[in-house]
Every structure is written in structure tokens, then in C-alpha cells.
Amino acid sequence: MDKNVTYAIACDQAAYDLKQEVMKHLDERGVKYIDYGTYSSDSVDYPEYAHKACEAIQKGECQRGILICGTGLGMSISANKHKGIRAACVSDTFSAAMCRAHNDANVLCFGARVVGRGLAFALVDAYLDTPFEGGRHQRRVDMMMDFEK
């Protein structure tokens, strides 16, 4: 795990209960990160929060983000309209692990209701742990990245 790396955190209504467990489980594990919301279980739309979190990866507060809505889909899909960002919605370990070591993922999306407590962690440790293999992945990140152009 980079410690030198701050995540961008945020979720919709769906997921609220969940990233707050989710920031205990970063805080035990030293992880900084700032919320970006939602604040509470009121109903949101869920791009908002996206942008917010994703326009601070932008502007360089932040480096990495974790979106968390329902099912992780809008959040995923929201945070990719993005210029720079690479969000991967995943819902087991190996696909949280592979965001990072080949596509370089710098945001992780899940769905609260798709994934418990538990798995959640899971999916943010292995997140968390695994670094960008580079190489040639590398190429093909600079392939993706292109498309933006």
C-alpha cells in the first residue's frame, strides 16, 4: 500500500451505512482519505458525488477514489465521463486486485447491494495492495487513455 496516496471517498443515499464502515476499515488501516459525501441517507443522485470525488482526483487532492452507490454501476459509469479517470466496478477480490495491476484503476466502485461488510473490505484491501504492474500494461493504459483525445 502507497501511503503517500489520498483517496477520494463518496457514495450515494444506497451506501451510506456501508462507506461508513468502509472509512472506519480505511482509518484502522492508516489510509488518508477525504469524504466527499453523501452525508447522510437522504436520497441524492449519485453523479453528483461522483464529480465531486473525480474532480478531486482531477485537480490533484486527491490521487485514488472509492465511489460506492447500490450497485456500483452509476458511480462507475459517472465517474468514467471523467477526463483522466479510470474507474472499475468490481464485486470480488481477483477483479479488484487486476483493476490496478493492469488497467492501473484509479477508482474503485462497488455496490452496497451487491457486496456485505465483509467483502467490501476485501475488495478495498486488495485495492489498496496491489500496485500497477506497468510494462506492457503501461502501453495499453496509454491505448485506453488515447481515446480521451
Second form
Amino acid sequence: MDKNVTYAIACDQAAYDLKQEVMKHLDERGVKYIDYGTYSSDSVDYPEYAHKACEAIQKGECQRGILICGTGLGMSISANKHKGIRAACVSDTFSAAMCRAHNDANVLCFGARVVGRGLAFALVDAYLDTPFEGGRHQRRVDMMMDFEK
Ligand code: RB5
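Please supply the corresponding structure for the form predicted together with D-ribose (the preceding block corresponds to the form predicted alone).
Below, the chain from earlier opens the complete complex, with every other chain and molecule after it.
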């Protein structure tokens, strides 16, 4: 795990309870994070919270993010509209690790209506504990990012 990374975490109402659990898990692991909301189960619009977290990454307040909504899809689609963001929506631990190893994903997304608490923790752990491999994968990440120009 990279001790120098602060994670931006955010969710919508569908994932509020799971986000609270994930934050406890991060606390137990000694992971630094900033919670950008939402702060209750009241209905909100997920793009607003994806934006708060992605903006924090763009500004350098945080280096990576964890976004959770009902499916993870709305959060990942919203996040990927932000310059410099590579968000991966996953529901298996292999993909959670590989999105770091090969794609250098700087945002992990998953769905509270898709994964349970145990799998959510396993996804977070796989994401946190897997470094980017660089090398030929860096070239491909650079190619992806060139699409933003
Ligand atoms: C909210 O009902 C739901 O649409 C949202 O959490 C998410 O799944 C969207 O992609």
C-alpha cells in the first residue's frame, strides 16, 4: 500500500451505508482519505459527488478516489468525464487489482447494490495493495490520456 496517497471517497444515497463501512475499513488499515459526501441516506444526484471527489484529485488534495453508488456505473461514467481521471467500475477482485496494475486507474468504483460488504472490502484491498506495473502499460495509459487532447 502506498502510504503517501490520500483517497477521495464519495457516494450517493444508495451507497451511504456501505461507504460508512468502507471508511471504517480504511481507518482500520490506516489509510488516509477525505470524505466528500453524501453524508446521509437522503436522495442526491451521484454526478455531483463524483465531481467533488474528482475535483479534489485534479486539485491535488487527493491522489486517488473510491466512488460508490447503486451500481458503480453512474459514478464511473461521471468520473471518466473529468480530465486526468481513469475510473474503473469493478465487481471482482481480479479486475480491482488489474485496473491498478495495467490501467493505473486512479478511481475505483463499485455498486452497493451489486457487492456485499465483504466483497467491497476485498475490492478496496486489491485496489490499494496493487501497484501500477508501468513499462508497456505506461505507453498504453499515455495513449488513452492523449484522447483528452
Ligand atoms: C440511484 O437510484 C442509482 O441510480 C445510482 O445509485 C446509481 O446506481 C447510478 O448509476
